[in-house]
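Next up: just one chain, as structure tokens, the form predicted on its own.
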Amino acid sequence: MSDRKLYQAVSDKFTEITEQMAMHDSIKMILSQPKNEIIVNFPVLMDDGSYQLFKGYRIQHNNILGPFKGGIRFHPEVSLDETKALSMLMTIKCALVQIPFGGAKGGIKFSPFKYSREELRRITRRFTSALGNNIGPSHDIPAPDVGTNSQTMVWMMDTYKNVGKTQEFHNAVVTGKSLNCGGSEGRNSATGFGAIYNVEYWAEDTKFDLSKSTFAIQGMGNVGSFAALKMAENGSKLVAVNDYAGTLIDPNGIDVEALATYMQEKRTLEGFNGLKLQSRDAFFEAENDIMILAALENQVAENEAPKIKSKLVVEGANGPVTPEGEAILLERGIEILPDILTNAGGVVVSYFEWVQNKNSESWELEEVERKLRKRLKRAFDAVRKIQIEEKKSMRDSCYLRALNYINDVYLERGIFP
């Protein structure tokens, strides 16, 4: 699917969901476009002397509820339909948590994967550059997103700083940073183990046996590979697993710890273990009872819903499932945990990380784990109320929560002047 067919699909469901409920045209109207659209070119030096022409974007969804947020992707796919459309999923998903945080997204077009570190950090430090006051800690705060990490973060903060910048607190301009520079206990896994606490919350609620069940998991990047360490600690067995370079199966199950570890040092399934690679198709068509997807959107749609065993499909990546796809996967009887409810624990962390440097403050990663789940747990219990009570999908029910508290902010703050 296109990243156009993606922003009109985010688009669709908003409109789906809006015209359920009584919000007012003009509010509706707002959230239908990013409120800012950020577009910028600059020029890198590289290692060999040359130069290289970047694009970079940052679209600005909306911030009734707080500051913009959302993550910063390096990808060869980044595209302004992606960004906008990611930009609205993060309104959507902060609004659902109920942190105070508006909806952001960015990234640059490139292969990170093809630059030194020092090519890297170059980059970093230009696009922040660029993107000058559009950015800060109580404006626009930037995470980590596909492509990069804790140190990109950090990289971006440093040069915020070093920029001229005056505002305190220049550590809350990101958040996703090194413990050593700002960064908060728990964010590294947040996204990963929060996607799992609703797991978790789900099997209690089916009354789920999670210590004998078997599932599969789509990506072992950061999100993928935490989320298969949590798993595996509540004793379920990973039974398959696939990334770009194909599948890997094993019933009799695959070590979590050693396989994240090789990913960690290889970025690639070949060669795990001794075991043979086989296709894409051949892991949605594998045995088991939970599928994790965590790798990028418009992976199941109508040709790989038809194909899935499971029981559940976890969301951990933004919109993995396709429209299509998630219409066959409920017709069939499988329930899908969305996006916008079992990826937010990172949002959730960095929003802790927020108020840390706001603060400046430290908590104990048993002070953090205690509030996510204690967030996350609250979000899950609210969207399966209305999911039973208005007969909807987990996804609609989660959209309607959102929305209706976007609604209600709007109504009582107003629309200036």
Given for the second form:
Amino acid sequence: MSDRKLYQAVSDKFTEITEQMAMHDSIKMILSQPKNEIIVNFPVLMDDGSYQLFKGYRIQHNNILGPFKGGIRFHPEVSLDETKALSMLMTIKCALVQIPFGGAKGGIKFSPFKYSREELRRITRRFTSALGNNIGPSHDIPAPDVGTNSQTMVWMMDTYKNVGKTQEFHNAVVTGKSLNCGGSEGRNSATGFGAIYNVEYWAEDTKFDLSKSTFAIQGMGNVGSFAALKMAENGSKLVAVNDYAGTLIDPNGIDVEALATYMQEKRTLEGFNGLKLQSRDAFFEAENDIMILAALENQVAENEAPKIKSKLVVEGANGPVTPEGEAILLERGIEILPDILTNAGGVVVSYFEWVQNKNSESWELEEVERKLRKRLKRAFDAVRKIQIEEKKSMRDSCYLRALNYINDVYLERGIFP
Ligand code: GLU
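Next, give the form predicted together with glutamic acid, keeping in mind that what was shown is the form predicted on its own.
Starting with the chain above, the whole complex follows.
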């Protein structure tokens, strides 16, 4: 089961790193499990007059640094283990980029593409009302994730406003909202662009010329599309793309803008530019310099890692490279930019959105992007320093920086009472 695998991978990494840094046992114990695991089963009226029962989750992992924070996923594979693993990754991610949030994750186990807009609206509203005051602008702040978007967040905010107790700053109860309803400039593109800012820092550091490079991308959803557009802006050529339907390969280059528009409409690679769909393996075997993984977890394992020809693998999604896959890539000298650093742009701009909402401000895009770049660069440089000084992988260096910070805060504050 893939969700179990991600949970195991995140827990194992946590244990490995906390042992290296001699974290206090009581702090290790607290962080090894989420604080709250909320599961709700709720009925929703379907368009045909029938009712369907849905299972929703909100896992609140830790809030020592600030309110719980993390996305809401709508996907048929959503499970307790997957959500627990992703909530822990959020705690570590927020600590890594030093924003005043803890970690959480939520979701509903269903495929949103099989439901009408009205059904989606009722599912989202009923889920939000079932969560009640378990979410709130200074308690737990959801955001978009796989299968959700700004519309989902606006429905959540509106429902919260109508049923929740807190009326103050109610629009800050979720981030990733539309601009009309209190969202921030630059939030929609933040995860994908942020991933490529990290690629730019890596390229500067390794003296790699992005403008002469080629790249491959898995997943052309929100993260993948913006990442691909930013790579193209840097002069890199898209030569392979993969999604659940298959793989498109064109060594002469695939038009990223046309592809992003096509994917938004059709949601599948099938039929794009008359190119023939190839196998999943063909994607991992393709020649390219940089491979961006922007789909789901557990994509690169023992089968895929030996085939990859890239110099750099970029985790736009959460957990796309398994520990076994990572060991093979590192052994082969292929660098990995890990998820908690690479895709942190989304939650960083979520933080900016929350700050703007609280202050009734609205910043210009240029200001958001400047602040985002600055924060990501600071995290990248700090992680690179640990990597060099302590001879660790990028992922281990990220965990070390984040967990040391959380450890220091616990030690200063003490454990209540
Ligand atoms: N779902 C995104 C993530 O995994 C964003 C979370 C947020 O903005 O709170 O990082």
